[in-house]
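We begin with a single chain expressed as structure tokens, specifically the form predicted on its own.
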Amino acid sequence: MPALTRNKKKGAKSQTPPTKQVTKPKTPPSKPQTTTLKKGAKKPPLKKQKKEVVVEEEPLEDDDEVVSDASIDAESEELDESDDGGSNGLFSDDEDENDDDDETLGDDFLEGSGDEEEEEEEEEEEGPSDVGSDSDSDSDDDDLVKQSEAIDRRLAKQKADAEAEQQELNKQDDSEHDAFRLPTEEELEEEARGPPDLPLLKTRIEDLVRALKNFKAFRPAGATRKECVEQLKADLGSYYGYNSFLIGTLVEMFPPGELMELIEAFEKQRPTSIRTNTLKTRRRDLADVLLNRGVNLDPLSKWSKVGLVIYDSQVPIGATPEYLAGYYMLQGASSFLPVMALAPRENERIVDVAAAPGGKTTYIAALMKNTGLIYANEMKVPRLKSLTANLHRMGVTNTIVCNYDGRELPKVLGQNTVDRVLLDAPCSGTGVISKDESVKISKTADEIKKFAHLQKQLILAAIDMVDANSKTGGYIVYSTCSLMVAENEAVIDYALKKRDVKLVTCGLDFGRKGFTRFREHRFQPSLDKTRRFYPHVHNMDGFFVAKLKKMSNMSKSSEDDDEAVETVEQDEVSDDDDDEAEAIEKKRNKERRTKSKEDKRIKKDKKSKSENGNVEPKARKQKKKRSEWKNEIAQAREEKRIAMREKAKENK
């Protein structure tokens, strides 16, 4: 072979061995071997050059001339390595040779990928290498070390640039407080002259929140915390467009960050959502149509096994042939809440009092299946035709539409004859403020008043029309789209001091817990089961939902509930409703005569049980009477007759 006799002869010329191919591959490489690569342009041999190298040699194993010269040549060259500073290691297998080798050229490969600086910065912190150790697992294990002492320094260094970076940041926001004040009274005599300064509210605003955000670290020089409040109210109604009284309420209901996010919220639309018809189609079939139409629509959430959320659509939503054959029906997100917490059975009563324009009443029917039967009472006229309507194209069979006052239904359907009773009353609408901005004007103290007056009227009607009798039902479901206290917990509190009733969970897994106090109102504590939610927390509407269940058919009614009555009568009458008062009265008069009739029998009962003797005898006379009276009338008519037939005779 080519070369053997290549080696051989250059083993007598040099007495050497044959290349320093063959030697490198029996002795393990060094650290400063490494160095040396590194500065070097070259690199360690890839894996498939060492097998190549490798199978080149296995000749010169055979022959025993070679490898004895080798050998010794072999031993002489380590003694030279280890005075320039190799490794002194001897092995006496050639398989440990070969593994050693295999391990070394790894890690010289994977150390020559990285970056040159960063190992020379390791190298010198890590020191130079132990020569003649005694095995490479303790030389590998100070290297751990060392190595992991290098990340700890790293990332200590990291840290403590990150507390400087944070320090800067607050001497700035320290220097933008300190230069923070409230606007002087003649500063905002000038503001009101002209027209608003939209920037300067804004900067304001956000100072504001910051400082009562902790008011003890950013307060502004001179100022109270009630001052800045007061302030803050007017920079919000003046760049919102709030009225005093609503931005008043919001204020006190939320802390100046969370605020802030709701008014924002109150300023985006809400996305469009659908809810699945399931007396028609299925969720998923629907969406596969509608995608082929150019919507681009995704699942409501996990919470909703029906509802659809739209973003974009190259067609009118609304009039799709899916939407004209009844496959779905536009709804908000949050009308699914009190269908949802009302949990309807097959085969039960339900009364929706407030059912106008149908959204809740089809999908309660849809749960239903078209069984038993549903009351779908709505109030106003004019919005008969758009429930009718949507009943019609749902393909809601099970379902009686009535018009009625919502506190007369008790006496129209009776008291304790139904299972369920959905209320979804009339509010303020403070909760859907994005959809109609007219509320932040036109609501003041007065007409929350009169709403919930007429609230507690309408919760005290429809827990009367459950019978807590009832296998599957016996429950009421009472839902605002309002915000204000007063509307939610405080009707709520009422019901459960009026009437034998209790809260129980609503069975949903998300929203915020009502409220159990708010300023000096003390409500129950089971108003913990109530469940509130918001457009900057939940990404829908205002909403209110609260679920009772009917304990007994025997009412907590007493003396106060009539005055409560009055209370609201007399808040709900205006000049404007002349109607209303007149049909008002005649209930107070009707009511009267029948008080004034209860109380004179009462007073005939207790005169005839004191005065059981005298009973009969007056009784008596009376009959006496009577029979004069017809004698008289007798004797009066037979006197007549007497005269006409003697006028008759003498005419003859």
Second form
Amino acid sequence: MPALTRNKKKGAKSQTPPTKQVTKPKTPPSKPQTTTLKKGAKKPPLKKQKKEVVVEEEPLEDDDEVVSDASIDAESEELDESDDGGSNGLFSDDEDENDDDDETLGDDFLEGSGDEEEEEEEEEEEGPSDVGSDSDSDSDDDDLVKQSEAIDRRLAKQKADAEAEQQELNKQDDSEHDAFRLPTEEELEEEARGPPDLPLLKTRIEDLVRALKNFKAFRPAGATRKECVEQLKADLGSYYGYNSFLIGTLVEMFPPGELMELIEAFEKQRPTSIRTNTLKTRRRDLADVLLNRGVNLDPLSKWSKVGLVIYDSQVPIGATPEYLAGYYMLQGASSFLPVMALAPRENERIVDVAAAPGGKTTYIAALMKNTGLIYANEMKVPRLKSLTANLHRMGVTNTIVCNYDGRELPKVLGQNTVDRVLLDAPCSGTGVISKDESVKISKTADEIKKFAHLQKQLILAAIDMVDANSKTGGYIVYSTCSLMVAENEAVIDYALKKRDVKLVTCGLDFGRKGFTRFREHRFQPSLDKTRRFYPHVHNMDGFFVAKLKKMSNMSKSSEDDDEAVETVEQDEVSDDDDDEAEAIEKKRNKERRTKSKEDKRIKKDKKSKSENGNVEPKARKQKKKRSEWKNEIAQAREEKRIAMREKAKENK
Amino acid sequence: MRPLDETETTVVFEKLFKFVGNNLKKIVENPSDEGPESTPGSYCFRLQKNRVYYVSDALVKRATNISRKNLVSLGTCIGKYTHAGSFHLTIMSLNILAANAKHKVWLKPTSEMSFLYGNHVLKGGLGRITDSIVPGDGVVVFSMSDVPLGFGIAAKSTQDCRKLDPNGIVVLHQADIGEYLRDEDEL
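Having displayed the form predicted on its own, please output the structure of the form predicted together with the partner chain.
Every component of the complex follows; first up is the chain already shown.
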């Protein structure tokens, strides 16, 4: 209650503090109150009143509460009785108080104000009480000084009281947090015995999240951060139904506040969305037809021209005649993204490595306007039917459906034959928990590793199929519906190391950038061009998209530069008829190989810092020898060239 | 995958002729934009696992390196051969039929759903009908908003339809787009 009254007083200066009015009714016997705004007329009688009040109330200072109650009661009566004009007059006096030259404040006013503050706990009163306690004084200057001092003292006292209150409140908060502590082992055992106590878990989760957000301030007694995190993992697991592995990885990836948002978002469904089939209709026309059928819909977002989001519908949206006629496809918003990133052009050859049930394939065909050629591959036989059915329903004619393991596709279709590849890889599905709750409990570390291994093989196969020299393409889009770093950034990093590809921007700028480093992993910096999408940020399923461009059709050699150079030179040498040069070069190559091995050893020695003095001259000597060989080889090559020219001339 | 032989080709063409009449020429000689080259190729029919596909040349060429076991579908499937050896058009051919149909029927909105459940078209549900329909003709069924719903065989000629009572069957149902949901496994 004191807080309330204090705020009231703070806020509205127009509310007259009761003290003023306490003094009022005692004046009638002495002088009639005038409601004029003239200071001079008013103040003397008020001053006298004040003195009377002071006299009367001094003995009652001990019982502050009693007095305050009485005064509050009196005040309430007086508030009822008082006129608005009177209060306004007093208020105007407040404002004029600081400019008071005529009226001065005497010593009395200090005492009076002290009493008033004691009467009403922690009330901040500035001008009004001063007005009431104006007193005559001899000289204006002295009184002004005293006035200002008094005001300063009053303000200081008010500040002190305010701080005292704040501290009290803080102590209350702290005491709450001190009361929050991690449960002991006994308590945990007790909890484990019965069914989980959901409200208790919920409050504990909230407390832990608050503590972790600002660990210095709200740290529970005697607990390390690690213990809090462990307890949070356990509580989240039992409250929301996650297994320990999955909740552990989510805790590692997100800060506590965002983690709560993510988990809450996973509990709810994402909005249903559909994609207009531009081969048969336009979004506007489709929207009209569906509205007529009683469907409540809206365009999906700014970034999509074909998407519509369905809020509710009187007819089942998957069984309207328009759906059956292939005018639209039920598709989650996140599934639009990889195809938008792929951006297929007309008359291109495209491969969709994991095509079923065909939402993305049909989108690709629509973007290509049924030109070009699409290979839609799907490994699992039961899913092929839905793929073919969808393709036919949507009126796609430029597609060949085949049933291969994605890793075999380069052998079947040939390497370096295709313009673009879309790889929507099979994954753990941790981004679509809102669709499939079984993911919460069924995914373990081993499964993630298996998926990651498969995805790495698939992405290499996909890269091998693409023709780097294609006129319009040369792109691979890799996407998963998972949030795990091992399935996303790690796979892309692997591909960057193993093949001559580089990351390019997806064109989806509204997503979050992928991780360039995560815990102990360090990835290449270009990985920030990949995009991650989260349910709690973008209101679509968790998704990861990356777009790679193939730079050349060779695979990257991960060997030494020496050996690479050797192989090239040996190719040149083999054409040569000059045996001597061959022999020399072969010897040199052998020597260089051994020397290069020694170089490696030497480098290792250097690192181990064991024989610095001896090592260095050796290295220098070998470097000299290498440069000598290079010169000799260059000379040999020139001799070769001259010989070839002479031969050519002879042949002519 | 192999091209159709003589008998098979005649059977397929006969069935198509019932629906599209002289537009059959158009179907066979349609220029296609498919395939990576920009010069238009033409369409042809291919047989794969008892199903007849209507594909463009370019697709056919490039599908040859997919082995028979693993090739599932090409272009558009228009129908399949039964064990007995007769050929039936499936619903997947609707796009081609609808684009080239000679005989059309439009349904009232109230009876759309009934047709999509697999029932025959009754006189009471008939909105519009093209003239010169002979019993036994192939008819493509549309909704009033020109959405193709399926096809069937005409039971009565146009003149007779006018005299029919409201419960008389006008078009015998053969295939409708509701089959995408009902009979997914059989497609």
